[in-house]
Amino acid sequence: MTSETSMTPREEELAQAVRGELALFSYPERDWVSGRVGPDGAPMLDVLIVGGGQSGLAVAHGLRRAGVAKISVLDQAGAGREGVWENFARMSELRTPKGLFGMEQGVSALSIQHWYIGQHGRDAWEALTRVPRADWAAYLRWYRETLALPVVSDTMVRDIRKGVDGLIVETMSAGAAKTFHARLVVLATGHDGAGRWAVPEFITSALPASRFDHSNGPIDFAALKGKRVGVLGHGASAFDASVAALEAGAARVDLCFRRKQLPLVNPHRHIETVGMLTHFPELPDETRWNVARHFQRHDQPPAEAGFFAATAREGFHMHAGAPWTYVAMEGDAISVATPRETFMFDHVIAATGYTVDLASRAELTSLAPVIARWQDRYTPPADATQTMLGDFPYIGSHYEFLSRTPDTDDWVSRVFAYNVSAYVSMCPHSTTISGHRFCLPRVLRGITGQLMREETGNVMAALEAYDNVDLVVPAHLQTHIVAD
């Protein structure tokens, strides 16, 4: 199914079941947030969500169910291509076990399990270990359409800054600027939402831009047919890119990584407990810092599907203990030296993750200088320092940004960072699929709590003005309910 086509009959049947289940458990469904008017005279949004991938959709759905009606979701991708799943994600299946989901938020008919069974049958679900990536992308499109979530596509957020009783959000769409006014903003901008995908300087300074790519960016794999390809890194995207290159006809792929042994233990699985995912933000700073530092030092292994797909292919070669110590052009070839041997490549792919660089994010132009970072709030022991961790935002208990300077710039707490910015503060993967069940309620409580506190001045006036009649008394009893 694409964004241009309608649902299949089975999807429509399940969508009707979702709507019925939502109606059954909808009380109290009345919108309760007082309307405000923006400086432009138009109604102000209660919440604007930046990012229409899985987290943005889940937050939008949760807010709707919580009686927050005036919301909008902006995404810079085209309709149906939000998130990573049909952009740079190249794995055949999710690495998340099929039972670790939470986007359905208690509505069983809205779950990936019910959707998958409807498409492929119960036996297929029972035989499944992990959901195929293409199916997850199709499920998200169905989720969005079923819930009629208000996603505005092809819209890039250029800045978020302080406004009158809210926030000003500057955007660009089809070359035209547009300003939104919202009381609160949620950043659901994914794994690079605190910075950018990073190619090491020793590659960018040595090679023409046409001779390297980042594994999480667009890659013209067809152009690699017959080529020798070097891949730096050992994570999931390194193996997925290797498979894609070989499938496209690359003559050879050499995957190199600096560790002496490929990681085999996944520390993410250990922290997937109700206690950790629900209460991690309540732990002391020292503990949260050390958990994040452990994840930096003990990385997770590549996903099984990508690892076995790559190692089963002729032309794939893996080299442990092989950091790239020298990169240079030699004629029309790329010379890459490692402690063990020197390679000659035609193209290289850096599967080297991201760097925290708040200033590089357009939407953080006004926020980056004034939001608190971990280096502002916590000083680790000398033997536990980690520069990148210190650059992460120091986030409040409900994913809200905090001001770098006490008693100033309190407007920043109107922005909730439900993305990788929360890596140290909330848990290394609290905003991923595995964390949704436990962490979505936290960010939703933070949003609705802030809106409710701002309703304080309206509470008594609205209560005293309430005059909906509950008891309708027949005419012949009217005289009995009023004193003479």
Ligand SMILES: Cc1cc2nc3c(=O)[nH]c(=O)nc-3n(C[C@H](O)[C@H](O)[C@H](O)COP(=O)(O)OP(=O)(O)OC[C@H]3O[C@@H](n4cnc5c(N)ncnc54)[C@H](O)[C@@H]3O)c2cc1C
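Since this is a predicted model, take the numbers as computed values, not measurements. The term rigid core refers to the maximal set of C-alpha atoms that superpose within 1.5 Å between the two forms. Residue numbers count along the first chain shown, from 1. Compared with the form predicted together with this ligand:
Superposed on the core, the two forms barely differ at G20: its CA moves less than 2 Å between the two forms.
Comparing the forms between the two forms, the C-alpha position of A475 differs by 2 angstroms or more, with the core used for superposition.
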Contents of the next structure:
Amino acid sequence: MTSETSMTPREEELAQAVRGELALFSYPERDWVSGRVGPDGAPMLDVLIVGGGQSGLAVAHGLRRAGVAKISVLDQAGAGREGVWENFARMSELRTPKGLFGMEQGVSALSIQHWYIGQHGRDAWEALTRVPRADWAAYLRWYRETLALPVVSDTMVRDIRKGVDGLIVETMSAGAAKTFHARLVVLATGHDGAGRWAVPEFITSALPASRFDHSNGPIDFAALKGKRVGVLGHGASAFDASVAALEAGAARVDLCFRRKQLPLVNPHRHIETVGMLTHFPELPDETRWNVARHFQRHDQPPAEAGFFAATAREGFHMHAGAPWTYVAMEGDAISVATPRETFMFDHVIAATGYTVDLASRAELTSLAPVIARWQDRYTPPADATQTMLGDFPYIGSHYEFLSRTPDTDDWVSRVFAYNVSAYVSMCPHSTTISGHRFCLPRVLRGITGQLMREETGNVMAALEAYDNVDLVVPAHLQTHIVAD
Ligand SMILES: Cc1cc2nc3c(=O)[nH]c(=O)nc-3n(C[C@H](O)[C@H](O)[C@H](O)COP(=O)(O)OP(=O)(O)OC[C@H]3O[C@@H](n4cnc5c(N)ncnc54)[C@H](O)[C@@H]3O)c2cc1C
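Moving on from the form predicted on its own, kindly provide the form predicted together with this ligand as a structure.
Then the entire complex follows, led off by the chain already shown.
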């Protein structure tokens, strides 16, 4: 945790307004969770949050507001480098319309709108359609610092195991292993939190690693100067990577995608209703499965800004109905065959999303073998199968993992998967920005509910022991309040 502030005087003023408004909510609520001592003799955390991106920060803030004080947020990234926004997200603006936010959790001074107007003025906000990516990243840093959220950086969670009365969390930081003990854990590990960004095998097996990249990772764009670049995919990241390559001086970019037509309709916008986002987990398995299956088959279009930025550039070429059927090195060039033509490239970028691979996540080492997945709980009709969907965890109604074999390994329900693991169970984008307003309260209730149930044994003893004097009677009245 860093102590010195990186806020501008203007940001400090805005932070003061937040603290003022939070005080109106008598923040912080009284810490009501009784302390426990871990096997190492140190106080146990109530909740350990893995991931200091927008979701981890929002959960930490929500827990504080709920009177759960003994929390810590661990992130493998350096301070201020959490999440996707300044790592491999390359779009100029968020794709979320500016009205769909929720991290402020009812505190208007904490909202992106308040912060943005404070930085750039009301006219700039009125003129805005979507928040610039760099502003969103700066807002998240301000949010974290304003609330003094306990983020521990450069700390990777390597495993989460069953402990006595809680969980054992193994971490590595600067080559040193450290064990944390917590009653509950929240996995706020993002879009690849249930697997990894995946380059198709037909590319990885045909090309040396130096000749391809995944769009959601580091790319040396300067090295693409004067090069012919092939991009596979039609999503936002495909167009953003194309723009970045051309801006870096690439000779040309050919973006290819399998579908006959670029998707133009965004099904995400359709399910952004109070009803769907609030009650989706209560829908029958069949419906939830079919919604996720729909999203697998009807992808969202590329983001407007990236699409127009790419199509406006001379060296950009787009090819629909152009799946890559064969990839091979041909001399020093890369030959890529499609049904209609063969391309020659110097480098390829796979904007091919992620694959569910729980075993590939270090933090899931002990969890992956014992958590329930959709394939364990739901068998779709023959005409409704969908690869990958069955691998997603089948999680409980508050984002908690469920054990694969009921009545054994119940400890897994101490872990809340507030990340892409929730894709099928909680709707395809419950942990994105537009889901926060509806989905944060659900995970927070799950956490406080578990902690409160574990308080049951203390309720009466604490109540009977409660002796905080409420009425301070002055000395001259002392004799009058007691019978002779
Ligand atoms: C390119 C891109 C653009 C997107 N644009 C939008 C958008 O415009 N609007 C929208 O609503 N959504 C968008 N999303 C989806 C989603 O909002 C983002 O993925 C967002 O980053 C999710 O925030 P998060 O905090 O859940 O996860 P992340 O921001 O990914 O943060 C997860 C954090 O967990 C840390 N972590 C992971 N594993 C470990 C571990 N084992 N130990 C310690 N730390 C760990 C990571 O270092 C990271 O900092 C986008 C996603 C991508 C990839």
